[in-house]
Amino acid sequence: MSPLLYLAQRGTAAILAVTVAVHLGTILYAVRGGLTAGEILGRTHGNLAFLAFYAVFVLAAAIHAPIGLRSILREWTGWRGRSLDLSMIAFSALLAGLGLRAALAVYWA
């Protein structure tokens, strides 16, 4: 693994530690607080905090997911080479995408 790439990952894995945590909380919060799926869109609706933490979340899950994946190919397959690095920037782009698609959906609920 290239430095950047390394950089990249853990870079994104102590982004993720903090958004996963903060996300399951916000999850334990709704549900202990019986809240319903509208009251819920109704908070969400327009938050642009809401908004721009999820970005960030959706952003470096979909960054830091092509990158492991890309190393257990090259590790249980053997695949390596150019097409290997497009088909793990194609998913990327696929995660950030409909990632960046749910939480605008919500957001403009």
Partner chain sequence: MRASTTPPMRAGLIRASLRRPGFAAALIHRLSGLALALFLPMHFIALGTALQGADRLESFLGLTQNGFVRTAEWGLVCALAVHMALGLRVLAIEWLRYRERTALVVSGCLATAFAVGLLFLLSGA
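Next, give the form predicted in complex with its partner chain, keeping in mind that what was shown is the form predicted on its own.
Partners and other molecules omitted; one chain follows.
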């Protein structure tokens, strides 16, 4: 954890505060009376605003989560050093890749 990594984590935390609030609000609104795929996709299909929102959400989470996970692994398991850092970068890439794919999936579907 360097000062810049710390700032990245806290900065994305602030961004996520907004996106999570919107996401939770959307969930609470959308699940009323049950939730179907059709309903989800009806909302997101062709919706550029949702796509942009999810892209920001995904990228912020892809930065925020691995940095936090790194602290947990360092402190609660014996893992530290270069291999841990590289694994966290890989996890970040995984989240970004899968997340952007999902955002595009609900946009295109």
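No experiment lies behind these values; they were computed from the predicted model shown. In this text, the rigid core denotes the largest set of C-alpha atoms whose superposition between the two forms falls within 1.5 Å. Residue numbers count along the first chain shown, from 1.
Superposed on the core, the two forms barely differ at R82: its CA moves less than 2 Å between these two forms. Superposed on the core, the two forms barely differ at G68: its CA moves less than 2 Å between these two forms. When two forms of a protein are overlaid on their rigid core, residues whose CA moves 2 Å or more are considered shifted, and A52 is not one of them between these two forms.
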